[in-house]
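Just one chain is shown here, as C-alpha coordinates, and it is the form predicted on its own.
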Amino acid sequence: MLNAVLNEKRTVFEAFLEKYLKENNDSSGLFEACAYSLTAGGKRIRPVLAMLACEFLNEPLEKSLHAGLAIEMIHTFSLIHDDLPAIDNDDLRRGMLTCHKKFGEATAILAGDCLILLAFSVIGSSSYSTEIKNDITREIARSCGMQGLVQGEFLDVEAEGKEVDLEEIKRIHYLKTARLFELSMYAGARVARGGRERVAALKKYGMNLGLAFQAIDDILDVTSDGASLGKASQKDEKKGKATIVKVLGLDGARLWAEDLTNKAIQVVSGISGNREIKDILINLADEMKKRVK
(Lines of atoms letter the chains of each structure in order from A and count residues from 1; the text may use other names and numbers.)
(Lines give C-alpha, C1' and ligand atoms only; values in the text may rest on other atoms or scores of the structure.)
(Ligands and ions follow the chains in the order given, each with its own letter.)
Protein backbone atom coordinates (compact mmCIF):
# COMPACT_ATOMS: atom_id res chain seq x y z
CA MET A 1 0.00 0.00 0.00
CA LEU A 2 2.77 2.44 0.91
CA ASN A 3 4.52 2.00 -2.44
CA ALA A 4 1.24 2.53 -4.28
CA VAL A 5 0.60 5.77 -2.39
CA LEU A 6 4.13 7.07 -2.94
CA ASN A 7 4.03 6.13 -6.63
CA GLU A 8 0.74 7.98 -7.00
CA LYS A 9 2.25 11.13 -5.51
CA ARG A 10 5.38 10.78 -7.63
CA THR A 11 3.16 10.56 -10.70
CA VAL A 12 1.40 13.80 -9.71
CA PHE A 13 4.76 15.51 -9.27
CA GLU A 14 6.16 14.15 -12.54
CA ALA A 15 3.14 15.52 -14.41
CA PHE A 16 3.64 18.92 -12.78
CA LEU A 17 7.34 18.87 -13.66
CA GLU A 18 6.60 17.87 -17.26
CA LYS A 19 4.12 20.72 -17.58
CA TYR A 20 6.64 23.19 -16.14
CA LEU A 21 9.37 22.06 -18.54
CA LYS A 22 7.04 22.21 -21.54
CA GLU A 23 5.91 25.73 -20.68
CA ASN A 24 9.43 27.03 -20.02
CA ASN A 25 11.44 25.28 -22.73
CA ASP A 26 13.65 27.80 -24.53
CA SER A 27 15.34 25.11 -26.67
CA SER A 28 18.81 26.08 -25.44
CA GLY A 29 21.58 23.64 -24.56
CA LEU A 30 21.52 24.91 -20.99
CA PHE A 31 17.80 24.18 -20.64
CA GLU A 32 18.37 20.72 -22.11
CA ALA A 33 21.03 19.97 -19.48
CA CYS A 34 18.76 21.19 -16.66
CA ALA A 35 15.82 19.15 -17.96
CA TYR A 36 18.00 16.06 -18.44
CA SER A 37 19.02 16.03 -14.79
CA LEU A 38 15.58 17.01 -13.49
CA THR A 39 13.91 14.16 -15.36
CA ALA A 40 16.52 11.50 -14.56
CA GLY A 41 14.10 9.83 -12.16
CA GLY A 42 14.76 9.03 -8.54
CA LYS A 43 12.44 8.56 -5.60
CA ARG A 44 11.26 12.21 -5.55
CA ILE A 45 11.26 11.85 -1.78
CA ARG A 46 11.58 15.60 -1.14
CA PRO A 47 8.55 16.81 -3.14
CA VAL A 48 6.60 13.80 -1.86
CA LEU A 49 7.40 14.83 1.71
CA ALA A 50 6.17 18.35 0.95
CA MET A 51 2.92 16.86 -0.35
CA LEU A 52 2.50 14.66 2.71
CA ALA A 53 3.15 17.54 5.11
CA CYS A 54 0.54 19.62 3.31
CA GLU A 55 -2.02 16.80 3.35
CA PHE A 56 -1.23 16.00 6.99
CA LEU A 57 -2.58 19.47 7.77
CA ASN A 58 -5.69 18.73 5.69
CA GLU A 59 -4.88 20.81 2.63
CA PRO A 60 -4.79 19.40 -0.95
CA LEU A 61 -1.35 18.27 -2.09
CA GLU A 62 -1.57 20.53 -5.17
CA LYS A 63 -0.80 23.48 -2.91
CA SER A 64 2.67 22.08 -2.26
CA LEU A 65 3.72 21.40 -5.86
CA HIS A 66 5.53 24.69 -6.53
CA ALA A 67 7.43 24.35 -3.26
CA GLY A 68 8.24 20.71 -4.01
CA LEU A 69 9.51 21.58 -7.48
CA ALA A 70 11.74 24.33 -6.13
CA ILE A 71 13.25 21.95 -3.56
CA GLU A 72 13.76 19.24 -6.20
CA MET A 73 15.60 21.81 -8.34
CA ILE A 74 17.91 22.57 -5.42
CA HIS A 75 18.44 18.86 -4.84
CA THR A 76 19.21 18.31 -8.53
CA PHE A 77 21.71 21.17 -8.58
CA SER A 78 23.52 19.52 -5.67
CA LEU A 79 23.67 16.17 -7.49
CA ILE A 80 25.04 17.76 -10.66
CA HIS A 81 27.79 19.55 -8.74
CA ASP A 82 28.46 16.52 -6.49
CA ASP A 83 29.17 14.38 -9.53
CA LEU A 84 31.73 16.79 -11.00
CA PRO A 85 35.39 15.70 -11.26
CA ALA A 86 36.42 18.23 -8.61
CA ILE A 87 34.12 16.63 -6.01
CA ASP A 88 32.96 13.00 -6.37
CA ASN A 89 33.93 12.45 -10.01
CA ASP A 90 31.03 10.11 -10.84
CA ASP A 91 30.12 8.85 -14.30
CA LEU A 92 26.65 7.52 -13.48
CA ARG A 93 23.67 8.83 -11.58
CA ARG A 94 20.48 6.73 -11.34
CA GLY A 95 21.88 4.46 -14.04
CA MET A 96 22.34 7.34 -16.50
CA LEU A 97 25.34 9.39 -17.51
CA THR A 98 25.96 12.24 -15.10
CA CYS A 99 25.30 15.73 -16.41
CA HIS A 100 28.97 16.55 -17.02
CA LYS A 101 29.51 13.25 -18.85
CA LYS A 102 26.52 13.96 -21.07
CA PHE A 103 26.98 17.68 -21.74
CA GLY A 104 30.50 18.56 -20.62
CA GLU A 105 31.84 19.95 -17.37
CA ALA A 106 31.24 23.64 -18.12
CA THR A 107 27.60 23.10 -19.08
CA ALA A 108 27.02 20.95 -15.99
CA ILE A 109 28.38 23.67 -13.71
CA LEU A 110 26.15 26.26 -15.36
CA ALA A 111 23.11 23.96 -15.28
CA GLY A 112 23.56 23.54 -11.53
CA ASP A 113 23.85 27.30 -11.12
CA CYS A 114 20.75 27.81 -13.22
CA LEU A 115 18.66 25.38 -11.18
CA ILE A 116 19.33 27.32 -7.98
CA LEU A 117 17.90 30.48 -9.54
CA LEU A 118 15.03 28.62 -11.19
CA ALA A 119 14.02 27.35 -7.74
CA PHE A 120 13.54 30.90 -6.51
CA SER A 121 11.73 31.78 -9.73
CA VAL A 122 9.28 28.92 -9.21
CA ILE A 123 8.38 30.19 -5.74
CA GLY A 124 8.16 33.78 -6.94
CA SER A 125 5.79 32.91 -9.79
CA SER A 126 3.53 30.73 -7.63
CA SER A 127 0.12 31.80 -6.32
CA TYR A 128 1.31 31.69 -2.70
CA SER A 129 0.72 34.78 -0.62
CA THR A 130 3.58 37.25 -0.35
CA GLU A 131 4.15 36.18 3.26
CA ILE A 132 4.42 32.49 2.36
CA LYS A 133 6.65 33.26 -0.65
CA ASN A 134 8.99 35.21 1.61
CA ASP A 135 9.04 32.50 4.27
CA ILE A 136 9.78 29.67 1.84
CA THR A 137 12.38 31.71 -0.05
CA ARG A 138 14.13 32.51 3.22
CA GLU A 139 14.07 28.88 4.33
CA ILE A 140 15.44 27.67 0.99
CA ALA A 141 18.34 30.11 1.32
CA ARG A 142 19.00 29.06 4.92
CA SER A 143 18.71 25.36 4.22
CA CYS A 144 20.94 25.43 1.17
CA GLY A 145 23.71 27.94 1.89
CA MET A 146 26.15 28.55 4.74
CA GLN A 147 23.70 27.00 7.22
CA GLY A 148 22.81 24.02 5.11
CA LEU A 149 23.48 22.00 1.99
CA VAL A 150 26.46 23.80 0.46
CA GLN A 151 28.23 24.07 3.82
CA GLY A 152 27.57 20.39 4.41
CA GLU A 153 29.09 19.49 1.05
CA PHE A 154 32.13 21.64 1.86
CA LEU A 155 32.62 19.91 5.22
CA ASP A 156 32.19 16.55 3.51
CA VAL A 157 34.98 17.34 1.05
CA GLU A 158 37.19 18.74 3.82
CA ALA A 159 36.74 15.57 5.89
CA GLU A 160 38.00 13.22 3.17
CA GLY A 161 40.91 11.11 4.41
CA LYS A 162 40.62 12.46 7.96
CA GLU A 163 39.53 10.88 11.22
CA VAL A 164 36.15 12.23 12.27
CA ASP A 165 33.95 11.53 15.28
CA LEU A 166 30.23 10.88 15.50
CA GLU A 167 29.33 14.52 16.16
CA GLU A 168 31.22 15.66 13.06
CA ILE A 169 29.52 13.00 10.94
CA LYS A 170 26.14 13.98 12.32
CA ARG A 171 26.76 17.63 11.46
CA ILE A 172 27.82 16.81 7.91
CA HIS A 173 24.81 14.52 7.40
CA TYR A 174 22.45 17.07 8.88
CA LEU A 175 23.67 19.93 6.70
CA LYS A 176 24.08 18.12 3.40
CA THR A 177 21.03 15.84 3.56
CA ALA A 178 18.67 16.30 6.49
CA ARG A 179 18.29 20.05 5.95
CA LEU A 180 16.47 19.43 2.66
CA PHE A 181 14.19 16.88 4.33
CA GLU A 182 13.43 19.47 7.01
CA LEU A 183 12.83 22.06 4.31
CA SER A 184 10.42 19.76 2.46
CA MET A 185 8.31 19.20 5.57
CA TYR A 186 8.44 22.90 6.44
CA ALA A 187 7.40 24.02 2.96
CA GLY A 188 4.47 21.61 2.77
CA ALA A 189 3.30 22.61 6.24
CA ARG A 190 3.80 26.33 5.57
CA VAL A 191 1.70 26.40 2.40
CA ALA A 192 -0.98 24.59 4.43
CA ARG A 193 -0.71 27.44 6.98
CA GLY A 194 0.13 25.08 9.82
CA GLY A 195 0.60 26.41 13.33
CA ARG A 196 4.07 26.93 14.74
CA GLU A 197 4.14 23.83 16.96
CA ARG A 198 3.00 21.40 14.29
CA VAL A 199 5.33 22.93 11.69
CA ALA A 200 8.25 22.54 14.12
CA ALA A 201 7.29 18.92 14.82
CA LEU A 202 7.05 18.08 11.12
CA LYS A 203 10.47 19.65 10.56
CA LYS A 204 11.85 17.44 13.34
CA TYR A 205 10.35 14.40 11.63
CA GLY A 206 12.11 15.48 8.43
CA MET A 207 15.41 15.97 10.23
CA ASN A 208 15.40 12.46 11.72
CA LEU A 209 14.25 10.91 8.46
CA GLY A 210 16.98 12.76 6.55
CA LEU A 211 19.72 11.68 8.94
CA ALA A 212 18.52 8.08 8.65
CA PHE A 213 18.36 8.40 4.84
CA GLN A 214 22.00 9.49 4.65
CA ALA A 215 23.09 6.76 7.06
CA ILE A 216 21.33 4.17 4.92
CA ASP A 217 23.01 5.61 1.82
CA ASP A 218 26.38 5.15 3.55
CA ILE A 219 25.49 1.56 4.43
CA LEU A 220 24.28 0.69 0.93
CA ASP A 221 27.48 2.08 -0.57
CA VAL A 222 29.28 -0.72 1.30
CA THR A 223 26.74 -3.54 0.96
CA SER A 224 25.23 -3.04 -2.53
CA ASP A 225 26.61 -3.21 -6.05
CA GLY A 226 26.63 -0.48 -8.65
CA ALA A 227 23.80 -2.04 -10.68
CA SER A 228 21.48 -1.93 -7.66
CA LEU A 229 22.42 1.63 -6.73
CA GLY A 230 22.44 3.09 -10.24
CA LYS A 231 25.84 4.62 -9.45
CA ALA A 232 29.30 3.48 -8.42
CA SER A 233 29.44 1.55 -5.14
CA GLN A 234 32.23 1.16 -2.56
CA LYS A 235 33.45 4.62 -3.53
CA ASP A 236 33.14 6.16 -0.06
CA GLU A 237 35.88 3.99 1.41
CA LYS A 238 38.11 4.43 -1.64
CA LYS A 239 37.92 8.21 -1.28
CA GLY A 240 38.22 8.16 2.50
CA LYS A 241 34.80 9.81 2.85
CA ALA A 242 33.40 10.66 6.27
CA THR A 243 30.56 8.17 6.74
CA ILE A 244 28.57 6.74 9.60
CA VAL A 245 29.93 3.29 8.68
CA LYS A 246 33.48 4.56 9.05
CA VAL A 247 32.77 5.72 12.61
CA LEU A 248 30.32 3.08 13.90
CA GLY A 249 30.89 0.08 11.65
CA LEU A 250 28.09 -1.64 9.70
CA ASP A 251 26.18 -2.98 12.69
CA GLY A 252 26.48 0.30 14.56
CA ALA A 253 25.37 2.25 11.49
CA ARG A 254 22.30 0.03 11.15
CA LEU A 255 21.38 0.63 14.79
CA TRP A 256 21.95 4.36 14.30
CA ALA A 257 19.60 4.45 11.29
CA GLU A 258 16.98 2.41 13.14
CA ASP A 259 17.11 4.75 16.14
CA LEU A 260 16.61 7.79 13.91
CA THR A 261 13.62 6.29 12.10
CA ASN A 262 12.11 5.40 15.47
CA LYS A 263 12.56 9.01 16.57
CA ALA A 264 10.84 10.21 13.40
CA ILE A 265 7.93 7.87 14.09
CA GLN A 266 7.71 9.06 17.69
CA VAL A 267 7.60 12.71 16.64
CA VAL A 268 4.85 12.34 14.05
CA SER A 269 2.85 10.00 16.29
CA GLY A 270 2.63 12.73 18.90
CA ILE A 271 1.03 15.47 16.79
CA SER A 272 -2.51 15.88 15.53
CA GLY A 273 -3.23 15.70 11.84
CA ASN A 274 -4.83 13.66 9.08
CA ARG A 275 -4.86 10.07 10.36
CA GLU A 276 -4.32 8.47 6.96
CA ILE A 277 -1.33 10.68 6.17
CA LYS A 278 0.09 10.13 9.65
CA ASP A 279 0.07 6.37 8.97
CA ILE A 280 1.86 6.95 5.66
CA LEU A 281 4.58 9.04 7.35
CA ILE A 282 5.01 6.35 10.02
CA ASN A 283 5.16 3.57 7.43
CA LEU A 284 7.63 5.56 5.32
CA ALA A 285 10.05 5.79 8.24
CA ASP A 286 9.49 2.15 9.15
CA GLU A 287 10.12 0.94 5.58
CA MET A 288 13.28 3.01 5.34
CA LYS A 289 15.03 1.12 8.13
CA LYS A 290 14.04 -2.21 6.55
CA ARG A 291 16.27 -1.38 3.55
CA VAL A 292 19.40 -2.27 5.50
CA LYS A 293 18.20 -5.19 7.66
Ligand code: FPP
The other form holds:
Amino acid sequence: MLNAVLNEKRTVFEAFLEKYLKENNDSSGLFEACAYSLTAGGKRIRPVLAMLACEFLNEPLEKSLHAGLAIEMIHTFSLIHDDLPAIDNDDLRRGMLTCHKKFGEATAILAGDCLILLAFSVIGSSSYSTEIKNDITREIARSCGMQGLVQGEFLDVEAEGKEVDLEEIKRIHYLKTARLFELSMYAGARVARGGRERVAALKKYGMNLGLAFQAIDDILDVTSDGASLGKASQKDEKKGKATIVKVLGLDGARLWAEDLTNKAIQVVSGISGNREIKDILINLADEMKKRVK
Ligand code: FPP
Ligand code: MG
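Would you mind generating the form predicted together with the ligand now that we have the form predicted on its own?
Let's see the whole complex now, leading with the same chain.
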Protein backbone atom coordinates (compact mmCIF):
# COMPACT_ATOMS: atom_id res chain seq x y z
CA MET A 1 0.00 0.00 0.00
CA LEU A 2 2.64 2.54 1.05
CA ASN A 3 4.94 1.51 -1.79
CA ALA A 4 2.17 1.79 -4.34
CA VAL A 5 1.36 5.32 -3.20
CA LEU A 6 5.01 6.38 -3.16
CA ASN A 7 5.57 4.89 -6.61
CA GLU A 8 2.60 6.73 -7.97
CA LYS A 9 4.01 10.02 -6.70
CA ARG A 10 7.47 9.19 -7.97
CA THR A 11 6.02 8.56 -11.42
CA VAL A 12 4.44 12.01 -11.42
CA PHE A 13 7.79 13.52 -10.49
CA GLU A 14 9.67 11.52 -13.13
CA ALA A 15 7.31 12.76 -15.83
CA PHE A 16 7.78 16.35 -14.67
CA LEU A 17 11.55 15.98 -14.64
CA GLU A 18 11.56 14.35 -18.07
CA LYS A 19 9.54 17.22 -19.48
CA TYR A 20 11.90 19.73 -17.90
CA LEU A 21 14.94 17.97 -19.34
CA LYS A 22 13.38 17.76 -22.79
CA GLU A 23 12.47 21.42 -22.84
CA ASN A 24 15.81 22.61 -21.52
CA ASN A 25 18.24 20.35 -23.36
CA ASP A 26 20.85 22.56 -25.00
CA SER A 27 22.84 19.58 -26.29
CA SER A 28 25.92 20.60 -24.31
CA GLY A 29 28.18 18.17 -22.47
CA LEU A 30 27.41 20.08 -19.28
CA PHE A 31 23.70 19.50 -19.70
CA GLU A 32 24.34 15.83 -20.41
CA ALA A 33 26.24 15.43 -17.14
CA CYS A 34 23.48 17.20 -15.16
CA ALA A 35 20.81 15.06 -16.82
CA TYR A 36 22.83 11.88 -16.22
CA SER A 37 23.00 12.47 -12.48
CA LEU A 38 19.44 13.74 -12.22
CA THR A 39 18.10 10.58 -13.83
CA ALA A 40 20.48 8.08 -12.25
CA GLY A 41 17.83 6.24 -10.26
CA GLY A 42 17.27 8.22 -7.07
CA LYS A 43 14.43 7.37 -4.71
CA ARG A 44 13.01 10.91 -5.01
CA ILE A 45 12.30 11.04 -1.29
CA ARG A 46 12.62 14.80 -1.15
CA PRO A 47 10.17 15.73 -3.95
CA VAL A 48 7.77 13.09 -2.64
CA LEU A 49 7.93 14.68 0.81
CA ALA A 50 7.14 18.06 -0.75
CA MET A 51 4.13 16.49 -2.49
CA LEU A 52 2.92 14.87 0.74
CA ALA A 53 3.22 18.10 2.72
CA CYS A 54 1.25 19.90 0.02
CA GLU A 55 -1.45 17.25 -0.13
CA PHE A 56 -1.62 17.02 3.64
CA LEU A 57 -2.82 20.61 3.49
CA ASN A 58 -5.40 19.60 0.88
CA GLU A 59 -3.78 21.17 -2.17
CA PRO A 60 -3.03 19.19 -5.35
CA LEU A 61 0.49 17.74 -5.47
CA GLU A 62 1.16 19.43 -8.83
CA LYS A 63 1.67 22.68 -6.94
CA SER A 64 4.74 21.25 -5.26
CA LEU A 65 6.50 20.01 -8.41
CA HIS A 66 8.68 23.05 -9.11
CA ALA A 67 9.79 23.17 -5.49
CA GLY A 68 10.44 19.42 -5.47
CA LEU A 69 12.48 19.62 -8.66
CA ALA A 70 14.58 22.48 -7.30
CA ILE A 71 15.31 20.49 -4.14
CA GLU A 72 16.14 17.35 -6.11
CA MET A 73 18.61 19.43 -8.15
CA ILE A 74 20.29 20.62 -4.96
CA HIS A 75 20.37 17.07 -3.64
CA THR A 76 21.91 15.85 -6.90
CA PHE A 77 24.59 18.55 -6.83
CA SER A 78 25.48 17.50 -3.29
CA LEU A 79 25.88 13.86 -4.29
CA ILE A 80 28.04 14.72 -7.32
CA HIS A 81 30.38 16.85 -5.22
CA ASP A 82 30.34 14.42 -2.29
CA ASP A 83 31.58 11.64 -4.59
CA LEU A 84 34.52 13.69 -5.93
CA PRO A 85 38.09 12.55 -5.18
CA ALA A 86 38.61 15.57 -2.89
CA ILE A 87 35.70 14.50 -0.67
CA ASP A 88 34.57 10.85 -0.58
CA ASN A 89 36.23 9.61 -3.75
CA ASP A 90 33.50 7.18 -4.80
CA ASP A 91 33.23 5.35 -8.11
CA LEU A 92 29.66 4.16 -7.76
CA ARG A 93 26.40 5.79 -6.85
CA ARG A 94 23.06 3.99 -7.09
CA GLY A 95 24.84 1.18 -8.88
CA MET A 96 26.07 3.50 -11.66
CA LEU A 97 29.31 5.32 -12.31
CA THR A 98 29.57 8.54 -10.34
CA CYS A 99 29.44 11.73 -12.38
CA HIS A 100 33.20 12.34 -12.33
CA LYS A 101 33.93 8.71 -13.27
CA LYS A 102 31.63 9.04 -16.25
CA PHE A 103 32.44 12.57 -17.45
CA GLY A 104 35.69 13.55 -15.72
CA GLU A 105 36.30 15.63 -12.66
CA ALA A 106 36.11 19.08 -14.20
CA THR A 107 32.73 18.37 -15.79
CA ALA A 108 31.39 16.88 -12.55
CA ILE A 109 32.39 19.96 -10.55
CA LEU A 110 30.77 22.23 -13.11
CA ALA A 111 27.63 20.10 -13.40
CA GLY A 112 27.22 20.35 -9.61
CA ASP A 113 27.67 24.12 -9.77
CA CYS A 114 25.14 24.33 -12.55
CA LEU A 115 22.54 22.27 -10.68
CA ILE A 116 22.57 24.70 -7.74
CA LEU A 117 21.81 27.58 -10.06
CA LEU A 118 19.24 25.64 -12.06
CA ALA A 119 17.38 25.03 -8.79
CA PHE A 120 16.93 28.75 -8.33
CA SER A 121 15.93 29.29 -11.92
CA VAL A 122 13.26 26.57 -11.62
CA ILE A 123 11.70 28.46 -8.71
CA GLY A 124 12.12 31.80 -10.47
CA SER A 125 10.35 30.64 -13.61
CA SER A 126 7.52 28.86 -11.80
CA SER A 127 4.05 30.35 -11.49
CA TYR A 128 4.33 30.70 -7.70
CA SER A 129 3.43 34.11 -6.30
CA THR A 130 6.29 36.52 -5.71
CA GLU A 131 5.91 35.98 -1.97
CA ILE A 132 6.16 32.21 -2.24
CA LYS A 133 9.11 32.47 -4.66
CA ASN A 134 10.92 34.72 -2.19
CA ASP A 135 10.24 32.42 0.75
CA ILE A 136 11.31 29.25 -1.03
CA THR A 137 14.39 30.87 -2.57
CA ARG A 138 15.48 32.13 0.83
CA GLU A 139 14.88 28.79 2.51
CA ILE A 140 16.77 26.88 -0.17
CA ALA A 141 19.74 29.19 0.26
CA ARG A 142 19.58 28.93 4.05
CA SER A 143 19.19 25.17 4.16
CA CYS A 144 22.02 24.62 1.74
CA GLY A 145 24.63 27.18 2.63
CA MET A 146 26.52 28.29 5.71
CA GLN A 147 23.87 26.92 8.05
CA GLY A 148 22.93 23.95 5.98
CA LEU A 149 24.06 21.24 3.65
CA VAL A 150 27.44 22.64 2.63
CA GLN A 151 28.36 23.45 6.23
CA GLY A 152 27.28 19.94 7.22
CA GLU A 153 29.49 18.43 4.58
CA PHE A 154 32.39 20.63 5.71
CA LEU A 155 31.97 19.51 9.32
CA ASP A 156 31.67 15.91 8.18
CA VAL A 157 35.00 16.14 6.35
CA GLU A 158 36.60 17.97 9.28
CA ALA A 159 35.46 15.31 11.73
CA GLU A 160 37.19 12.49 9.85
CA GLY A 161 39.58 10.64 12.13
CA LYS A 162 38.48 12.59 15.20
CA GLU A 163 36.48 11.66 18.28
CA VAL A 164 33.01 13.16 18.15
CA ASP A 165 30.25 13.26 20.72
CA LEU A 166 26.52 12.85 20.26
CA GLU A 167 25.84 16.59 20.03
CA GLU A 168 28.40 17.01 17.26
CA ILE A 169 27.18 14.05 15.27
CA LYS A 170 23.61 15.21 15.60
CA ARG A 171 24.59 18.64 14.31
CA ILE A 172 26.39 17.13 11.31
CA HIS A 173 23.43 14.87 10.52
CA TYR A 174 21.02 17.74 10.86
CA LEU A 175 22.98 19.98 8.53
CA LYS A 176 24.06 17.51 5.87
CA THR A 177 20.87 15.48 5.64
CA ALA A 178 17.93 16.56 7.78
CA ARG A 179 17.99 20.14 6.50
CA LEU A 180 16.88 19.04 3.03
CA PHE A 181 14.11 16.85 4.43
CA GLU A 182 12.93 19.78 6.50
CA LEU A 183 13.16 22.05 3.47
CA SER A 184 11.11 19.61 1.38
CA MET A 185 8.30 19.59 3.94
CA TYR A 186 8.52 23.37 4.28
CA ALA A 187 8.35 23.96 0.54
CA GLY A 188 5.38 21.63 0.06
CA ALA A 189 3.55 23.26 2.94
CA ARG A 190 4.43 26.76 1.78
CA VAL A 191 3.14 26.32 -1.77
CA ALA A 192 -0.06 25.00 -0.17
CA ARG A 193 -0.21 28.24 1.86
CA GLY A 194 -0.16 26.42 5.20
CA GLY A 195 -0.43 28.42 8.42
CA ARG A 196 2.50 28.86 10.80
CA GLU A 197 1.69 26.09 13.21
CA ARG A 198 1.19 23.33 10.69
CA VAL A 199 4.18 24.42 8.61
CA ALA A 200 6.35 24.27 11.75
CA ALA A 201 5.02 20.81 12.62
CA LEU A 202 5.59 19.48 9.10
CA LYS A 203 9.15 20.83 9.17
CA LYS A 204 9.71 19.08 12.45
CA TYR A 205 8.46 15.84 10.94
CA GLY A 206 10.99 16.34 8.11
CA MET A 207 13.80 17.05 10.53
CA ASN A 208 13.19 13.91 12.59
CA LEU A 209 12.75 11.78 9.49
CA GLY A 210 15.97 13.19 8.04
CA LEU A 211 17.93 12.52 11.22
CA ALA A 212 16.60 8.96 11.26
CA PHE A 213 17.42 8.56 7.56
CA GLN A 214 21.06 9.54 8.10
CA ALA A 215 21.36 7.32 11.18
CA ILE A 216 20.04 4.43 9.09
CA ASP A 217 22.48 5.29 6.29
CA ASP A 218 25.28 5.03 8.88
CA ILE A 219 23.93 1.71 10.18
CA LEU A 220 23.54 0.19 6.72
CA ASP A 221 27.10 1.16 5.83
CA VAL A 222 28.15 -1.26 8.56
CA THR A 223 25.57 -4.01 8.13
CA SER A 224 24.95 -4.18 4.35
CA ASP A 225 26.96 -5.18 1.33
CA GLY A 226 27.75 -2.89 -1.57
CA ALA A 227 25.51 -4.76 -4.00
CA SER A 228 22.35 -4.06 -2.02
CA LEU A 229 23.31 -0.44 -1.36
CA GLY A 230 24.33 0.39 -4.93
CA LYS A 231 27.44 2.06 -3.55
CA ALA A 232 30.49 0.96 -1.58
CA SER A 233 29.78 -0.19 1.98
CA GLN A 234 31.94 -0.48 5.11
CA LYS A 235 33.49 2.79 4.03
CA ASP A 236 32.85 4.90 7.08
CA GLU A 237 35.15 2.99 9.37
CA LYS A 238 37.92 2.86 6.78
CA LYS A 239 37.73 6.62 6.36
CA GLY A 240 37.46 7.27 10.11
CA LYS A 241 34.11 8.98 9.51
CA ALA A 242 32.13 10.41 12.37
CA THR A 243 28.97 8.29 12.45
CA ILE A 244 26.19 7.60 14.87
CA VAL A 245 27.37 3.97 15.04
CA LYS A 246 30.79 5.14 16.15
CA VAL A 247 29.23 7.17 18.94
CA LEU A 248 26.41 4.89 20.11
CA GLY A 249 27.32 1.44 18.81
CA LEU A 250 25.04 -0.54 16.48
CA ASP A 251 22.28 -1.25 18.97
CA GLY A 252 22.40 2.27 20.32
CA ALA A 253 22.20 3.67 16.78
CA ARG A 254 19.17 1.48 16.05
CA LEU A 255 17.39 2.77 19.14
CA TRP A 256 18.35 6.31 18.19
CA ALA A 257 16.82 5.91 14.71
CA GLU A 258 13.71 4.32 16.17
CA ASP A 259 13.23 7.14 18.63
CA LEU A 260 13.52 9.71 15.84
CA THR A 261 10.95 7.98 13.67
CA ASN A 262 8.62 7.85 16.68
CA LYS A 263 9.09 11.58 17.16
CA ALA A 264 8.24 12.16 13.50
CA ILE A 265 5.08 10.08 13.90
CA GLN A 266 4.12 11.88 17.06
CA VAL A 267 4.43 15.35 15.58
CA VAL A 268 2.40 14.59 12.47
CA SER A 269 -0.23 12.75 14.52
CA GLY A 270 -0.80 15.87 16.55
CA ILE A 271 -1.87 18.20 13.72
CA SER A 272 -4.94 18.36 11.54
CA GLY A 273 -4.71 17.62 7.84
CA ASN A 274 -5.73 15.19 5.13
CA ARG A 275 -6.36 11.88 6.89
CA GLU A 276 -5.10 9.67 4.07
CA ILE A 277 -1.86 11.62 3.72
CA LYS A 278 -1.36 11.64 7.47
CA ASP A 279 -1.45 7.83 7.40
CA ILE A 280 1.10 7.80 4.58
CA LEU A 281 3.45 10.07 6.51
CA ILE A 282 3.09 7.84 9.56
CA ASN A 283 3.64 4.65 7.54
CA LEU A 284 6.67 6.18 5.83
CA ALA A 285 8.34 6.87 9.17
CA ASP A 286 7.36 3.40 10.37
CA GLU A 287 8.81 1.70 7.29
CA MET A 288 12.04 3.64 7.61
CA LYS A 289 12.49 2.27 11.08
CA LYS A 290 12.01 -1.29 9.83
CA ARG A 291 14.95 -0.97 7.40
CA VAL A 292 17.41 -1.56 10.19
CA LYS A 293 15.45 -4.02 12.30
C1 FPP B 1 21.60 9.97 0.01
O2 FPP B 1 20.27 10.26 -0.17
C3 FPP B 1 22.10 11.15 0.69
C4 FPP B 1 22.44 11.21 1.97
C5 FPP B 1 22.46 10.01 2.85
C6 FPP B 1 22.79 12.52 2.55
C7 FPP B 1 24.25 12.66 2.83
C8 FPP B 1 24.67 14.01 2.59
C9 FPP B 1 25.57 14.34 1.68
C10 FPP B 1 26.22 13.31 0.82
C11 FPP B 1 25.88 15.78 1.60
C12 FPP B 1 26.81 16.16 0.54
C13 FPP B 1 26.90 17.61 0.50
C14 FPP B 1 27.74 18.39 -0.21
C15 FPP B 1 27.60 19.83 -0.11
C16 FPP B 1 28.82 17.86 -1.10
P17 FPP B 1 19.26 9.29 -0.90
O18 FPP B 1 19.44 7.90 -0.38
O19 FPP B 1 17.92 9.93 -0.84
O20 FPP B 1 19.83 9.31 -2.36
P21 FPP B 1 19.18 8.87 -3.68
O22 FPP B 1 18.70 10.16 -4.25
O23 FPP B 1 20.36 8.27 -4.34
O24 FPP B 1 18.10 7.87 -3.44
MG1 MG C 1 29.74 10.00 0.24
